[in-house]
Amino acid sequence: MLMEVKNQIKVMFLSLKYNIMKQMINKVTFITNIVFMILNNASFIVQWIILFSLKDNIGGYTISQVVLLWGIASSTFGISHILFNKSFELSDLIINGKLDTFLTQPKNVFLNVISSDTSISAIGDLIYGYICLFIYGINISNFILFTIFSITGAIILASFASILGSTCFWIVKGDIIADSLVNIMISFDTYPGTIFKSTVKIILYTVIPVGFANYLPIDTMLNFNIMNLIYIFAFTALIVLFAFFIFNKGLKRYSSSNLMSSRI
């Protein structure tokens, strides 16, 4: 059993080493897609200092812990899409019937599925992440801290776009739901937690489990809590759970296209 974990593990990350390879034949396009991507991040934190020049606070945040929010989001959507950039196109893969290669491979399939292309501006995304945890205030806890938080977000993350990616094994066009609710996701996690109130934080913390991927996060590098650490590790193996679940559930039900095509 633990041999079969390294050796997906090992494929996984050979997968990443050559997906990265082959997009650095073109050097500047490499570098420029990282550049204008970590660019992009920091347009969006005007907006944050135009509206704390107006207020001191907002929901309780400083401006300085909007940084670590932004920076947070940004190192887990980064992670995310560096090394389960799939999870995101599952859909597209599951209605139009583009699975076959993957099914003709020894390796796990929907671990094999979800991490065999690699997001190159999402590299933008991980470096900004770091970029606003030096300027929050970086020491050693804090980049522990971080670096835990940006892996079991991405893992969460990257496991609810698989999980409502793989409801298109049911239902037709369900890629327009995955793609929405994923969206409002990554939109929900660069704001406070705390100016939700009732019903909308319930939501964030269940539904779109935003919640479990970035505030609690937040939270616990602000005011450190052991119990919130069990519950954002207790969560994540739990959606990893379900995401194989509902995968493999569905994929009893795939339907080939008969496309002829390899993965190298």
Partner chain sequence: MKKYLYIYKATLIENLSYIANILLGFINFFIMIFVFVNLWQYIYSDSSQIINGYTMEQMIWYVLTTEVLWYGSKNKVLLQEISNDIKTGNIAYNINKPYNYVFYILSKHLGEITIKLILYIIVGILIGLCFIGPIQNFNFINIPFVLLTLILGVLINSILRIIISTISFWIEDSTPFHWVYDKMILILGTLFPIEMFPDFLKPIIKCTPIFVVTYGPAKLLIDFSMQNFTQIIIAQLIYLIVSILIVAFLFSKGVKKLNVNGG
Contents of the next structure:
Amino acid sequence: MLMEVKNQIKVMFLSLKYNIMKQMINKVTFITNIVFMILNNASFIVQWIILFSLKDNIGGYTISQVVLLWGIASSTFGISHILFNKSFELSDLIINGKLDTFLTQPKNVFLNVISSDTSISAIGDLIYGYICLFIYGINISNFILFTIFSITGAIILASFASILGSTCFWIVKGDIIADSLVNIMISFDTYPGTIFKSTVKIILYTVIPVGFANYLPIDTMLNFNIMNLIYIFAFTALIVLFAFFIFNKGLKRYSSSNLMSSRI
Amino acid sequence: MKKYLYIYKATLIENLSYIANILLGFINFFIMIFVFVNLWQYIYSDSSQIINGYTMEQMIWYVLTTEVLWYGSKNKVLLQEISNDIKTGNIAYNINKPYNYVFYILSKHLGEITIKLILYIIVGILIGLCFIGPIQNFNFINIPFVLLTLILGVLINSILRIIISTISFWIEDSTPFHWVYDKMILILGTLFPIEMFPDFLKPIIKCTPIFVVTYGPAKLLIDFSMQNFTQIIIAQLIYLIVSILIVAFLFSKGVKKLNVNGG
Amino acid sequence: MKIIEVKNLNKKFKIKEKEKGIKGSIKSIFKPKYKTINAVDDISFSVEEGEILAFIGPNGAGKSTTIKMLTGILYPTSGDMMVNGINPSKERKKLAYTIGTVFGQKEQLWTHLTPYDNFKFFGAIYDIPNKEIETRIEELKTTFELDEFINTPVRNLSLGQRIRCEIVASLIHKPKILFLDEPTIGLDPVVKENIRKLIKQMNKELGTTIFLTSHDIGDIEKLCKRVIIINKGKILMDDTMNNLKYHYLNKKIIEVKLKEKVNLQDEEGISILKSKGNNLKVEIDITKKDMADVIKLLDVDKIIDINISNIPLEDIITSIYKDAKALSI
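What would the structure be for the form predicted together with the partner chain, rather than the form predicted alone?
What follows is the entire complex, opening with the chain shown before.
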């Protein structure tokens, strides 16, 4: 079992390494992708400067706290797209029958699939996340917390995307629904959770798990609370298990499928 | 002209079968509107407040209009097809056909977005009427003027996108440049009108595409004046002519480069 | 020992049927109509260890579907199969360690990496320790003569070298069976020959059992001792190559150029395929008519040129397909 996990991680990192090597072949494209992504994210600062010029605090957040929120959102997005990029394109793989090759390999299909590609611009997102932390004011304890929450957030985001992508095993238009809902999560994660009314908040902590991926981590970084940490870990574990469960259920259906698209 | 009209019509009919996809795309639109409405409601602590000359209702109608334009005119033909054609060398076949490639792409793009845009406009108006109420002092006589600036805005936006995509002739991947344009429109152009910016930025913003692509039509819708209209329409015409000239220039340069490299 | 055993295997697919026009499209959204087809229809066969088996048939015959079931990608609708003593639908992972797959049209290699790096990657996938993988690559390199290009990125290799590496990569974990789905598709004759040699070599030297699907008659003729012909999901023929040939080798084709016209007509054992001026093309069934008699009928003195040949395998297989078609109608 331990050996299996070790081998799986080895394959994942080899695949990450090779993907980055692949992108590095064209250095200009590689660098512009990363740099422009950082600039792209930084441009949102303008939006917030203007909003804060209209009102001192928004949803109880000061501008530096919004920067921190952006940081978490950005590094969460970055890590998930570096390590698990294909979880965001799962629907395409399922609909077009591209899982076949993975099925002939003696590895966990789910992990093998979602880690088989890397988004290069996501490196820019990850870097930007830490730039935000630096602007907010970095110290050892918030660096550690920030890193932990970026990882849990990335896992939550990738699991969420995988769960939605897996619906394509059953639903025909699943890809559009999956795309939309993942986008929603990304739209919400850069706005203070507190500007939304309580009914919406419930949704943000359940159906669209941006609460556990971003809002609660921010709260915890501002006022440390061990219980929050436990909630976040527990939720991460739950959503990961659920993602595995749904994907494996779907995979069985894929293999025993009697629907023929490009599967001959 | 006739062949472009034909391309436009053919794409439009093809898109009729994707209406279900467009409707599912509304989910995103609703959410963004929802986030912005929440944001503005939070910033306007009471609804009678006026910020920089805008009431809360006007502000939300403004965001609604710019978001309709953003979601309704977004399409991958301009973002990916041109770059792909250039990257794969397909463009060599396309420019040898008896049509102008730029007009071909433009007709195709407009065919792709027409239905989408109309649906978004209808839904946008419905959302506005249901959740915010009608715009104060709205006069139906203004509609043709607003529509004219709206169509010109969409057209200019499309041509600017084509300009960005032609960067692929020189740098393999033009997407990062699209991001910059995206962000300029999205952050500076959709969330708040130019009046909200600090004074020193206002003249600069007025010169950017934001003024002709998003601000123009939205401003005229919520607060029409003949003076604004003439100002906007003149700016749009200048933008249109200049951008067409730039496209023509870049394309002839790019194609030459293609010939040298043999695609 | 039987390494693959298949009994009464079935795979049914449902295809959505759509009526024409907008009306039909709308109708199919609310009330989709399905048509069931038997992609694989009750087939049974077995493969001996160390054999090279050709599994052939026209497009859509059910070849790939069968391979996909044998490799655990697809589950059968019904029937039993055992590959290497493992049930593919139940223990896919365990099976994966013992089989190799090459799908001709799909590339598994990372094109920006060298074959060497690629082999290391596949080594990791099959849990081969680093030390072992080095010696394994060394072995494969010398056996299959890859020295020349083992450190060149795959995208810079010729198509032939690429497929070579593709096949060698699938041998990294010493599979007992190799499934090759149209390995020579789209290759030129020289490269094809090269790949066939490679396949033969690994069968001989490594004892790998090979399950090969192909369109290419040459592949089959040169490689296989046994052939299974499948069409419309049904096995039409499961026989040795020799039998197949023998059965049809009774027939010979005579092409002859004569000084003047000869009066030769269809009769028992002789059928005229083509007659144009002084040129004749005749098919002879030698179980019914001796060659000598035919030549006498042609009148030896009048022959300018003569060519006697076997029926090409391609034609044999086509005629088997056609017969089956005729039967199914």
